[in-house]
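This document starts with one chain, in the form predicted on its own, laid out as structure tokens.
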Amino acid sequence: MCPTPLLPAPFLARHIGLADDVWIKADAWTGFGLGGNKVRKLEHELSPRRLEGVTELVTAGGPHSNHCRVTAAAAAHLGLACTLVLNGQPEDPNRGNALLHRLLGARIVTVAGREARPGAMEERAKEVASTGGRALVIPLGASSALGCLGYARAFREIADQLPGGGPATIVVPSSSGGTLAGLIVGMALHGTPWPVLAVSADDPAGEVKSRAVSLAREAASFPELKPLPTETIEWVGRGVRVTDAYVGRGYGVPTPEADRATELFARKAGVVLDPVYTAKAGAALIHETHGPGPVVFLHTGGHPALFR
């Protein structure tokens, strides 16, 4: 995948009272399957070696999951079957990502709640094996130690693109932890931790941070990353701040602050946020990044959620 652009947003910075530059890392423009951060993760999850003998991709998410959209697109591109285990029915299956899941040819399995998804994925994998096929089960959000390597690379891109090479405060949405884990690995490899504000879209801040650091530790054990001591991952991870102050009434439920951020990013930067992840992270940027130095907003995509 080609590097995504780092866009200056001087009018947005001026409007919200930031003396230093605001930059937007446009990972909404990763391109494949309508883009977003899941594309970087799936590049590693779906490497040629891992796809040997695979006939079907199986993964899980919510009824409007960005990850499920990109996985279904990847399956179609690779000529593979795809099963999506979704917790709950969409309000209208003909809108947003729910429409795209079906348009891309995925088989939909609906379960009652999040806790039922892992078992349903494994059950589908057994069904595929019983008919002579082989399923590759992809974790929620492609947030695995392998998938997080996509964001170790993204951090390197940001450092290379930012005038002066950084550091900058990175503001990033976070949920399943893979994107944040990759940034931690990237900073550890770089040898210099940057300030990071990760904004939870759903779970308590402590859970999000714990997941991310755990994934980063696991990634650090890969032979291609050695020598990357666990102590370095822990050192970088301690400096990462995660907030759940912008979740509001729950996952995917807009807040007044998020709606205001969506309006400001659109009118002052020409950048469209999504209501589930980036709008809430945008609200955090507006309210919490008033210290010295530039700010990089990592736009993780998700535009179809605007049309659900």
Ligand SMILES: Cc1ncc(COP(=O)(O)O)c(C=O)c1O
Second form
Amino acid sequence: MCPTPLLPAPFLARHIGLADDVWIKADAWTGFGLGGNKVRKLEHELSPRRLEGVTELVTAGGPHSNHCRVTAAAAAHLGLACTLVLNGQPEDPNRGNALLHRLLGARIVTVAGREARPGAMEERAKEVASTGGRALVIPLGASSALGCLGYARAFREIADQLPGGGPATIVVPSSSGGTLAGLIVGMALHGTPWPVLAVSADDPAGEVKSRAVSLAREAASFPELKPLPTETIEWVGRGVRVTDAYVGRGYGVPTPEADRATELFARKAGVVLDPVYTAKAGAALIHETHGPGPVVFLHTGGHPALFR
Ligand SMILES: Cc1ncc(COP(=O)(O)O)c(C=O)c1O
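Since the one above is the form predicted on its own, can you give the form predicted together with the named molecule too?
Next comes the full complex, this chain leading.
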């Protein structure tokens, strides 16, 4: 994948009273399948070695999942079948990611709740095997130890792009924790922990952090990396603060702070946030980063949610 731009946002910084620079890492522009953070993760999940003999990709998410959209696009691109296990029906399947899941040709299996998703994915994998095919089951959000390596690489990219090489405070939306895990591995490999504010879109902060640190620990043991001691991951993890103070009434439910962040990013930086993840992280940036030092806002994509 080509590096995404690191955009300066001087008018936004000035408007919210920050003396130092604000940068926006434009990972909404990862491009493939309409972009977002899942592209970086799937690049590692769908390596040629893992795809040997595979005939179908199987994954899961909500009825408007960004991850499912990019997985369906990857399957179409690779000439593979795709099954998406989705908990619940979209209000209107002709809008947002629900429309794109269907447009990209995915077969959709609807289950009643989140807890039914893993079983339904395994069942589909068995069905595929029984007809002579092979399914690759991709975990929720592509947040495996392998997938999160995409964000270890993204951290390196940010450090290379930032004038002076950093450090900066990274503000990042979080849910399954894979993006955050990758940043932790990236910082550990770099040898310098940067301050990180991870902003939950749904789950309690403690859960998001422990998922991220445990994925990072697993990824850090891969022989293809310079394997890292667990203590290095723990040390970097200590510099990460996760907040769930911007979730409001729940996943995808708008809040006044997130709406204001959306308006400010649009009008003061020309950058459009999504309502589910980046708007809430934008609200955290406005309320909680007071310097000193520059801030990097990691824009993880999710634009189809504006049109659902
Ligand atoms: C647009 C967007 N931003 C952020 C996230 C959170 O990333 P992670 O699940 O890696 O914590 C997601 C995940 O669903 C997403 O779709």
